[in-house]
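What follows is one chain in structure tokens, specifically the form predicted on its own.
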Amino acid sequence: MALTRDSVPVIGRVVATETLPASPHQFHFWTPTATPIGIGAIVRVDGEDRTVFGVVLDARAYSDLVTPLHEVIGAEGDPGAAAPPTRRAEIRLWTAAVLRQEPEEPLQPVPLARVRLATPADVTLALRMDAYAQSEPRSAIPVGLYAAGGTRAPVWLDPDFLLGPESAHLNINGVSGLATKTSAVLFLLSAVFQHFPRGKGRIAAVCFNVKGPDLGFLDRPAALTPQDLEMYAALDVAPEPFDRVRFYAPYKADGVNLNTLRTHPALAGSVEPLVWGLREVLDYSEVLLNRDDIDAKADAFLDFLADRVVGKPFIDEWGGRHAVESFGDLERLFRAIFDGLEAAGGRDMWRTHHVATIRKVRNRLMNISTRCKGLVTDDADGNDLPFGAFEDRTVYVVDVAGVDQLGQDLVFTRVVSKLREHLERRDLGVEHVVAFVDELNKYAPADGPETYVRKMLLDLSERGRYLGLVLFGAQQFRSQVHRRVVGNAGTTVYGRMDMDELATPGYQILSPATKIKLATLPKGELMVRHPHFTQPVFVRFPRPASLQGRQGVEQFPPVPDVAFDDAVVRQLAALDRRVPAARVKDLIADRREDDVRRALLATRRARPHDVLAFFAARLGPAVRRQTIGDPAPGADVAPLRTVEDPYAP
């Protein structure tokens, strides 16, 4: 039976002294010793003219002793003596912050009254959520389960402080493994596909994995407990896995071997390949180049290969005429830039810059594809994510785990900037993106060099939510982050906690209690701040219901990677089943494998209806390749004498 306002016992009293009075803000109360609140319980206080709610956040238990000497004297010095024959006077004296008054105004102290456990009633009044959770029709995320005192009660945040436009962001913090960071931001985001109101427009998710296959399962489910299944339930979530990924991964060095984890026989073709070509990497050539090499000279050339060469029909001073859409095509322009001024007597000046910028970019420029190879073509043509097709509660999972620093940083900066130019333009196909990024340690630290990846976290996080781009964001230390990144994150969620970290500044406003709970939470219970409660409160939150990235590779495990022809018939296979295996090898044999390669591309991102025909059409027709020596075409050749045994006589 639910309990109602009035039916809730009595647990304790307000009590103040004149050396611990009760403010606005913070009142104690004592209770008998058996009592079933503790640290993080929501609590009630019913005056005459007031109500009160408020969370606990110390206790300390003492008796009518004055020091611990007298103790020790009445035992004789015996600790394992028998209890004296007069039990002694004990008090629990609890400490708790205001949550909410009622009436607000005007502001008062606390009053002397009796206190009881909060209702589920209660919970949604003193955490302010009875703005957003309870109207019609109701806009509110749920985040996880209040438990304590026998009191379970759903945990709301207002969309509009979690997504925009009056806050935005969302950060999670606690030890890696334990704290479950990524199993908390996927259920929150699985909450709010489900609860966002489609009236504030349409929503989709872009999520870098970073850690080996911690996102690489989305789409499949997983198996959930009964108190899992309670949980969702009460939440009013449905327990199902992302009906709508799609997957991106680079190649690796091979060209067609996709770099993931996600390549399970059973998983194929659900990958698609993340490719690119000069002119989706010269715009951010600043994240791959070396700043102390790269000079204020260089990047007036930079710009001017960007406005002026590629992608734009181009006639050198030597009357040599340069369609440049590619890094092969660039290397072409730069062999006759520095041909046409040695034949023009040795000059040292090209269109202002001097030869030995020109080299200098050009060094650094035709090593990207080598440094980046899988990621960055020396083909004009790429594969990307559907920029201005984006569509409603659709999860795009961009799959870097095996990609080195330098391509993590391209692609992570790449994709972001690209999201924000589309949402300021609003044709991307959706109002709102969130973008989830784990290790903010490692992509916007606190202190070192500044860098091109952290100056656009900082932006996102600062002018993010004006266009509807949020940012989830999750790292082991909060202090070791930029402390602009975090401190815009309108929502905070703290993990279990390392000590060490809880004793740096940023954690002084928490209790020493608090502190000590946040350093023994077990998996699946976190803190969480908002901007509507005006203090942290704990929550419970189910297991998501996606497959985790442990068990994912456990019941999908990798295929090792295979040799070129047999990798092309393992993607074309992908697309089309009924493609022959020997077929596609008889069309590859002899090929140059960036060839094969450009095919192959362009019919995983076609995806046409006969699968081998357009894959055939667009490798060409053979080229038989002729050797020094061999005859030309039509040339009447006489047959060979065919020979058993050459010392024969």
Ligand SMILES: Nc1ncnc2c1ncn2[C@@H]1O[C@H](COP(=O)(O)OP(=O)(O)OP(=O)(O)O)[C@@H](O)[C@H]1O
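Positions refer to the first chain, counted from 1. Whichever C-alpha set is largest while still superposing within 1.5 Å between the two forms counts as the rigid core. Note that this is a predicted model, so its numbers are computed, not measured. First, how it differs from the form predicted in complex with the named molecule.
- Annotation for Y507: C-alpha shift under 2 angstroms between these two forms, rigid core superposed.
- Comparing the forms between these two forms, the C-alpha position of V559 differs by less than 2 angstroms, with the core used for superposition.
- Once both forms are fitted on their rigid core, the CA atom of D339 lies 2 Å or more apart between these two forms.
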Given for the second form:
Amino acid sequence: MALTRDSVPVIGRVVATETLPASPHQFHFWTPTATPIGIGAIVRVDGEDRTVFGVVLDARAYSDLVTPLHEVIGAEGDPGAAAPPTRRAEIRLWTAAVLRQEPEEPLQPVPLARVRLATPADVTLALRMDAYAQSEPRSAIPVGLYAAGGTRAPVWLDPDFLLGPESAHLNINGVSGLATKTSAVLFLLSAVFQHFPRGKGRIAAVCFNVKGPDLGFLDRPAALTPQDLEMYAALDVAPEPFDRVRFYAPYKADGVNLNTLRTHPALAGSVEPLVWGLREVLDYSEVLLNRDDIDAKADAFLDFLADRVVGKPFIDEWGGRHAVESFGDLERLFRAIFDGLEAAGGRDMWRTHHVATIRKVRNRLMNISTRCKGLVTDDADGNDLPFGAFEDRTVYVVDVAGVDQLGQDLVFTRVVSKLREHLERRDLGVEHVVAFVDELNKYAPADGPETYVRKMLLDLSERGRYLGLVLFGAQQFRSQVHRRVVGNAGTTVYGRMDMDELATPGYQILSPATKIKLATLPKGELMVRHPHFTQPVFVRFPRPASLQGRQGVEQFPPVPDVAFDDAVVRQLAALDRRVPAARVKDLIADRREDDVRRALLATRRARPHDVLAFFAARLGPAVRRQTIGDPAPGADVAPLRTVEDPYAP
Amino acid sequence: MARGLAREAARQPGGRPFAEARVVEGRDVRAIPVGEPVTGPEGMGFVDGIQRFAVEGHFGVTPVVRAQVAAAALERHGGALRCAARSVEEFLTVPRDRLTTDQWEALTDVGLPIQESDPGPRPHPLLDRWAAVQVIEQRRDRCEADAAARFLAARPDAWLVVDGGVTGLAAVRGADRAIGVVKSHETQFLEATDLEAALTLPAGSRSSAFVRRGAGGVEATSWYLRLWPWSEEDLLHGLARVERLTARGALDSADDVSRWLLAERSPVADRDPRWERLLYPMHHVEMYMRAEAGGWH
Ligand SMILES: Nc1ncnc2c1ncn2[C@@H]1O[C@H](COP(=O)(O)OP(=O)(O)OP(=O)(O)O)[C@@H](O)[C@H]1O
Ligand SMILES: [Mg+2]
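Same protein, the form predicted in complex with the named molecule this time rather than the form predicted on its own?
What follows is the whole complex; the chain from before opens it.
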């Protein structure tokens, strides 16, 4: 390591007194009043036989004035009095925390020597990035540019500590609209995709879009300023949007219009429906049944349904034969049970299950099918993320912004659990997945009742890194997120912060000056904590290269919902542009919407060569409407409101 | 602010309590308002010195004193002071006549210059020490004069404020640009109504000028200047005596020089008990030299 730095100007000198001593972890230095130094600047101290790197945490200025009263007397009470002929002796005294010492042993106090601004090479050493950023091949992910006093240096994260297995997860924090949280995550994700070493395996991201159009245009380029481009170049990241993005969104209640803001015709067909059947929902019914009033009895009944009923021929006591594949089938079974019990003189037990338990479970399950109408289908099969066929460097955006909390909980739980399962079995298609959850405070709140989603996020934050499943979480107030979820994040990023938030106990370790800096951080500047960095470091990052949600909906305004038949035409046209609209409309006229939906979904899934023929075949021969008495699920099922049902509409 | 003088008042003034002077501005001494304070010319200098000493040991009962004296001239540009000339001297002082040849030789082996102090009629711990201090003060005066001379030579247009009288600078080239500011009033030059007029000057006024004669017959033109209002407890509060070598123009500039000095009231040298008559730049010179000298072993 070259320790001579004669060409770098000296900007200060370490001072130590009995009350302000230099220690192995902290030191003080003075500079002239005009200095490029500021809070967060990295400096180096060159002693005779040791070099110390430090980061400025705090600063003071004072003069030789004993009491302010003397200043008043000197100015004869007139604050506007002419400037005195001599400026008082004054000092700029800076406090710095040690980042690294060379040699590391024996650990000694910082030498009382000259102070220089760190060069880019110094920054690499000071943040201990040399171990991974200078290895061959390089294994480092750029997070932003350190900039102080004219020095600009890339700051890298260690992939082993960001994405596992050493430590993992990232949490980002800061006030709405100013902290650039979502933007920072997107930039970092680009950096991860471009710099994650090939040798460490394939990587994909699953991003839950929980807010408006936020993540709806990740495949579209954003307008970048020359400064942004310069930063991209300095960070060695190509300023390009994500080239592989798959969008998923549930339908709206009508079952044909997608519940997303990415509906502009120019983007038609780029959003896949996210549709789940009974089996998919039942496996994760814990999500819906995680309140106190759900007990072991309900669990037992659910297990019974899952093991003995769904997907198997089932014969009830009254001779009814059931093949339960869908919510509709299940509802018929429930009816049969209730009617049978009633006919038997009001018995209240059925196969060791109390009728109250059965009603409770039925209520919850049917509730899902009404509340999440566009997400769950009456059909046996749904349309899901390509678990098992995940692709390298691909972003899977799951748009749940328009879905209510129950549906969001279900989506999170199922998607994350599936990712887990597949990663455990090593058959997902990629070895690493970043799951990005915005508004983490909503899904893993610090207080409130224990929910299944929170348990799942907690489990993910605690065990995910061994599996390659990494949580990137964002929220406005870290203090409102479950402590262990944020605590397990190996890398923590802060954007502009709220003063009240900074006053909470979690921030006590930060110096007052650092807090002020955080409370006034401009857009695009962040404070990063990472296991290799002894102290937090401030960095700048460029705007994401993919189109932001707000600009996205300006450029690609969502279209209003279309009528059922038009929506069907559009979806088929997205599969094959030659499909004639009039023919489709003729085909589906007078058909039950559910049948049409089912045929449509099957066509989407099969992606047949001849779209129209396949669709027509699935639809089957025309049958007069309303000749069949089957009710649509939920349509005529009176929601049975049990007391204190938190999910009741 | 500490009333330094209240403590000192009981002390018997050293040196000469009285000396002659002749009023050269009118017949009687009166108060002359000098007008608004005006910042002195850019590049103005300020000279002061420090001294410190320690008894390093004894030959029998004869003390050996080690001393360091230093002086610096700081110049002011844009309100900031920086060093323009320095002078430092370190030495031993002993009453030589009381030492044996061996003792003297042992002392010369130390390698520091030796200044002889007055042996007095016979050993006396307090008087011996006092005699050493006399030597140290003389050397310090020389040091200050040396720094002043170097400044005046290097800055042929600059004014220089010195701590104390100016008659000692008579031989220095450019000494007509020196302004002495005397804070101690141990010697009184005026009497009767003249004295009363001088000691009861209102703030912002100076006395009529008078000429006093210093060592070697050198003449200085002098006047009192009230920097801060005096109080019933202390006539000398905020009172300085200003002097310049008597020369053409010395008298004519009394108002201008006084206004410059009035401007020096701010900032207040509030770390010094004599803030009411110590100019901040002079205080700064002292701070500078103490910092510069560092620890002394
Ligand atoms: N690197 C950057 N430099 C400057 N401005 C930026 C940068 N990144 C994002 N911005 C701007 O900052 C604003 C907020 O960004 P972003 O939406 O990422 O913030 P957020 O913290 O996620 O907000 P919210 O809490 O509302 O979701 C946007 O208008 C964006 O244009
Ligand atoms: Mg955001």
